[in-house]
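In the form predicted alone, a lone chain appears below as structure tokens.
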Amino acid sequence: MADYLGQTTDIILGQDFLTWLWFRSEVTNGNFSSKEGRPYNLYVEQRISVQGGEGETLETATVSGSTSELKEARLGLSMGKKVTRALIRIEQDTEAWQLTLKAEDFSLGSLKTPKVEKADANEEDDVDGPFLEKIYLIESCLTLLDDTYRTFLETRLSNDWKETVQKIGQWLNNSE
């Protein structure tokens, strides 16, 4: 029973996070800042899944399109569905990452980091360099995601959460 309650809490928090992330990325034009104050951009890209209902009435809609405004997903949200999966793009300085984030367990999928230059076959200097750079880029992405989640939790646990929920409702109504 405890595992079930924990899973329910995790998915609700994950759904709230992805919904807030989509809202926040659109109303701030993707502008976020790290814990240290470094700016970065985060966008919910052109693929998103929303889900509503339970058991046999569970419905999932996945919407994608390169120039889509994701109207069907927005309609699903306005009808009470929740975001369960989103394609996310993060940019900082000249680097960009793309990943899929799932609400149910906060797992990442299809993480694409900035391209790492391969070591020259003739160079014996640093054969581990590209590997270490890739690890650095993955850690950088995870740090930015952690900062984003920290910002969400500060909002979610504050007294301003009800106001934020109202703003999300207005955002949905204005985008129809």
Given for the second form:
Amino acid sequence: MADYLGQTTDIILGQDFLTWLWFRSEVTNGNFSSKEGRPYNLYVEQRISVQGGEGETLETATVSGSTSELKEARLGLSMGKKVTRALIRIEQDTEAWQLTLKAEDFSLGSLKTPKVEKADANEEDDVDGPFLEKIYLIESCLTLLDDTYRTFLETRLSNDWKETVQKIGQWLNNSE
Amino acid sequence: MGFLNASTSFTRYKITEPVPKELWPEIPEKLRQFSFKEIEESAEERGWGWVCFDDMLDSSWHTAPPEKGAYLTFSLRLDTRRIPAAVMKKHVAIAIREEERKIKEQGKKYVSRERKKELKEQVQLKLRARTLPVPAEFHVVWNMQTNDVYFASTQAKVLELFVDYFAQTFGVDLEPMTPYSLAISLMGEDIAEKLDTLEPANFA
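Given the form predicted alone, state the structure of the form predicted in complex with its partner chain.
What follows is the entire complex, opening with the chain shown before.
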């Protein structure tokens, strides 16, 4: 995206959110709770990008591995890099979503929803059924992401944030 | 790119100002008014407009209306003519050689810079007319209850075109739900001041 007013704030918020999300999902085993109090699980997994520096010294490390602890990405974080992109898995009840979230603009990449049944050719009345089900599943995922982001903002904008930053620092040191 | 695929990449927007009530019944007509017009028979480099969500060849909504439940659905169709660089290079070389031959007869030696530019433009136009436009389609889903709008692309240039054309068609502006505007949308305007003075955290 081209440069625009407020871009710096977008980058700060987005990167802090993804970094916090990685930490928060690991220390709580992915346990989160929605605005209405319904539990869901969210994991940052498999593929993560960290970035640091600026201009010509900009460095990005993208690390992937299904069961690895993403050591290099952690190392990057402990050297002051930030998470710029993360693969996220969300589970609620028996359903699961997967997507890549980009820190700077929150664009959503490769969102996979639970499977939608194909339309029954005989049911002409319900031609929009599969679409409505799909969009319902997409919006359910967005609601959970928004709930997670709200949880982050409540911490980020409160006086507890300093303490959280320290905890994230400790978490990084312990995992080295 | 579409929302019905197994995996979708998209960008979230919100119409943050109130949508005028009289707009809703006018939407199908506005879509037709700003619908995609075929550029195959022309030499246009790009052509775009709205088409039916269910069929990108339908720009008059014969297949299905834009309404699906509480959603408005349509697609942005964007056709682009791309002349491969090597093809362009070859035809420019031919044109310049031809020109050199002509001016030699007039006793001149070099083709001027201006004339070269002119020749290049002529070649481009000629080749464009012979190149088939490549069609692309991007789904749009507009939740009429929340005024959230989802657009099935994350390419900066396509997003820019979409936002401009949406405003031009419906007279309402889309706000991208980036970290900042999503925060305001979730927590209210009161937090704006805090967000504006935010310092990046140092976790190291």
